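For reference, the chain that follows is the form predicted alone, supplied as structure tokens.
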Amino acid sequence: MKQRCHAIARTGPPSAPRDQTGAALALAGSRHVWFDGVNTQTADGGWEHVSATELPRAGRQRLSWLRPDICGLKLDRPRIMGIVNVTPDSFWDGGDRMALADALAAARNMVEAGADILDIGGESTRPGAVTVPDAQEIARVVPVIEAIRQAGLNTPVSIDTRKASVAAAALDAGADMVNDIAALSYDSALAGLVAERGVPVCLMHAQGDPATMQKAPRYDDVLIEVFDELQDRITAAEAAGIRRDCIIADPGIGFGKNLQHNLTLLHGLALYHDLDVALLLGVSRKRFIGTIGKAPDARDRLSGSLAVAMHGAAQGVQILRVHDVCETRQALNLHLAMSKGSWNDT
């Protein structure tokens, strides 16, 4: 059994200097999150606590090195991915941006508010959603990406799709990366396309597909099972020719997980740095926030979404996928300033 290493993430000035002994190490190269202790999994499946200095050098390196740039963005601080859904049925903004002018205006507003990446999607993946034909999905997303580029917006664009034909059309139109909720398991041609184009790809964990995923999801140990399945998908991606420095992992909050599964994953989020790739977290306005925050309507879940996003930032997540860019940018700037005890806008 592979020994998994779960860094204990801490924010703020470290209690010991960050030096070559590893007494306090930056978590995944972060400027504001560090660790000096690690829970390691033992042969019997239990966990024991060790200091960072007791880890083998490979383990310290895996947990502490700065992840490679994604689309030219340095990942020493959290980056914000703004969601632009061009769908009639997404749970939050379905139908709001079906008109090209509305989608472009949303993208422009997000960039002005501080989005580092725009994520364009033409197929809803909410619980119960049905598959959209490739041609229809292409017709929804390609004009938006072309309009973004024609408007002179140079912000990196991600295409949120499971399908190789959609990804190819989006990349041809000016997209820079692929965000696949199926982790390259839905369309066998997508891995080869990503490898050929040499673009980043986000591999998300999901149990089941959108139509059925919330029908009694079950795990024996959700934290470990999601970790292992993501590790398997990373291995498969590399076997298909995708470079490791192009891979991002997403634990898939709300995708085939119930309330307790989501909370367990969020509580143990720092474990996923042991996958040795950048991490993306997408929690914006999801149902579990409404359940805990007593907000059945997604319109009332902004404050809860910000709370969970800042928890992700405190666990060293590199990319936060959100609907509310302006509010998340403000919260993140304050979180970083308080964590470091100082502020500079760089």
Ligand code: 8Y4
Contents of the next structure:
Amino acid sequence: MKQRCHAIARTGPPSAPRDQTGAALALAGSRHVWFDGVNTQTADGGWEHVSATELPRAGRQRLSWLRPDICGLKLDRPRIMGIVNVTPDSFWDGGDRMALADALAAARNMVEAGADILDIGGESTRPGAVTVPDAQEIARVVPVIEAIRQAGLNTPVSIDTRKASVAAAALDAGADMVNDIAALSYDSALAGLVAERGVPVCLMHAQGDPATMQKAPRYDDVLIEVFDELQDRITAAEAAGIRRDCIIADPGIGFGKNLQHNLTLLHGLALYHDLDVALLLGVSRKRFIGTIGKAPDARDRLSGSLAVAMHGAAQGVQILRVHDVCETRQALNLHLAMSKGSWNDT
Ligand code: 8Y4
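Follow the form predicted alone with the form predicted together with the named molecule, if you could.
Okay, now the whole complex, with that chain kicking things off.
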């Protein structure tokens, strides 16, 4: 049985005076999160605490090495992915030129506010959403990507889609990576396309599909089941020819998860570093923030979204997918400065 290793992520000063600890290791090569203890699974499925120095070499390396660059971005600190929605419930629906200008302006503002990546999606994946035809999704996203490139913005662009035809058109238009909420299980042609193009892909966990996923989410042990399913999707991606250094994993907060599931996943988030790939977290304005934060309107969930994003940062997540780039950038830069006790604006 594989022994899962759950690093206990820490920020701030070391747990022993500097001259007495040689045990603290960077978590996934992070410059601000470290660990000196790990909970490892025993043969009977229980957990035991071991110090990082007692870990076998392979486990120690898996948890502490710097994940490879994604789209040229060094992952030694969290990166901000700004959400550019191009669905009918946002400004641009693939027809109106004015709305295209608005979508470009939104992208430009996010880049100026400090976005490292832009995530462009033309299919609503809210609970209960229905699928749109490929051609319509392409007509929504491609003009926006082309406009971004024509405007000279060279920020990496992620295409949020489950479909190979949409991903191909978006990559041709200048996108750099694929964000798939179905982890390559919706369209059997997508894995091959990603492999052939050699682009990064985010594999997000979801139980069920957006139309039905919130009906009755069920797990015996959500942290472990999501871990094992992500591991299986990573294995399948590699089998399809996708290089491991192109894979990002995401527990898929809110996708076939109730409030307790979401909280268990966020509480145990650092376990997912044991998947040995970069991690992405998307929590911005999601329903559980409204539930706990007493904010029924999604527009009133900024403060809660920042709190959860900073928790992700403190657990060593490499990419934060957010609506509010400017606010997240400010919160994140302060979080990093305090965690390290110093600040270099680079
Ligand atoms: C208000 C606005 C309330 C938006 C809820 C929402 C993720 C994702 C989404 C995620 C990755 C959303 C496309 C859901 N969430 N991709 N996509 N990870 N990788 N809902 O968590 O933002 S859409």
